[in-house]
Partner chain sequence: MNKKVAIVGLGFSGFGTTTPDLSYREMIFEAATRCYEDAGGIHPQAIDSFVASSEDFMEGISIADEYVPDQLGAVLKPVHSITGDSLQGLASAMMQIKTGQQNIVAASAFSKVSNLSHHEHLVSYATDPVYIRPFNENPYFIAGLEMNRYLHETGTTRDQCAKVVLKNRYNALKNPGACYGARLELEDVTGAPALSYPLGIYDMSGHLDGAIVVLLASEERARELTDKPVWIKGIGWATDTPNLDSRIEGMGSAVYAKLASQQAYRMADINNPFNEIDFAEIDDTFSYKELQHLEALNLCGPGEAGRLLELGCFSPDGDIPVNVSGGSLGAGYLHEANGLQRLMEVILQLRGEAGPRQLLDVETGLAFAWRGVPTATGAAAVISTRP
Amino acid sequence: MEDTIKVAGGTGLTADDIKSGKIFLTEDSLDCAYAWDTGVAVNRYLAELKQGKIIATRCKKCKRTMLPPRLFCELCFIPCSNWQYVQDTGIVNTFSICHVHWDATRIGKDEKPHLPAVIEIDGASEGMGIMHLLGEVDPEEIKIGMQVKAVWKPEAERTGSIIDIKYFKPL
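Please output the structure of this chain alone, in the form predicted together with its partner chain.
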């Protein structure tokens, strides 16, 4: 931004013009902090992740085994208190390869891209699963439909979080 930007019919601006106060700006940064109540369903889900297990709830009406677990079925609109463990294996429903960081800067040549994927978890209803990351895999080798398994953090490092699972790796 050091060079003067040419704008047809306008006046050029440099970064120095802004730094030296030639241009008036008002700056502020927001400081917001939240601590969301997890409630019944998410609380149990996170507590089970801390134990290295994945738990779902089952709707008695539409028979869906739902991940993430919820206290009510959003389609049947009835409460669901039937908890059911599911596997920590599944298949890749879809994936992507992130060539940019969250702030849109490109990843370095030696840096491994993040590999977000939707994993359909074994034991959950079709089309239900966990949005997570893939690891221990060459991006070129990933295929939709590929079988994968969770790689957990060591028990002592788990906090009751979705990232208690480090990533899913090919089976």
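Shown: the form predicted together with its partner chain; wanted: the form predicted on its own:
All you get below is the one chain by itself.
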């Protein structure tokens, strides 16, 4: 007995209907390419990273220097058009010792753990900074408040990405 697919109120179909060509069937694979617009603030931020510089925006009203930069202050709701370079040094605000890769696979026994940290960048307002990796440090040596400095990729290898900074190392 043939399997018949029945749809409420419709016509039943069989696998033979499809195989014999009575029913047209097509399969396709879509190539769904897309583009992501970084926006004005992040675009400039990434362009400056490519040059080995970190840039922030400053609010005229509350005087916060915001990193990553924004085009408006989320506290004052006013536009921010004042750009300001900040240092490539800072302090560790918080950190983690990760024994898994980004795809949740375990790090091998012979591999060092990943050391993500939130770095409050010097020159930005308190609490403002970026999440990045720590390097050239043993996990046991990391402390909240530890001073760190960016280690940049060579200029020829930079692409305008947050990973133009390889990691932050202790000062």
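Note that the structure is predicted; figures quoted are calculated from it, not measured. Rigid core (definition): largest C-alpha set, two forms, superposition within 1.5 Å. Residue numbers count along the first chain shown, from 1.
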property: Core-superposed comparison between these two forms, Glu140 Cα displacement 2 Å or beyond; result: no
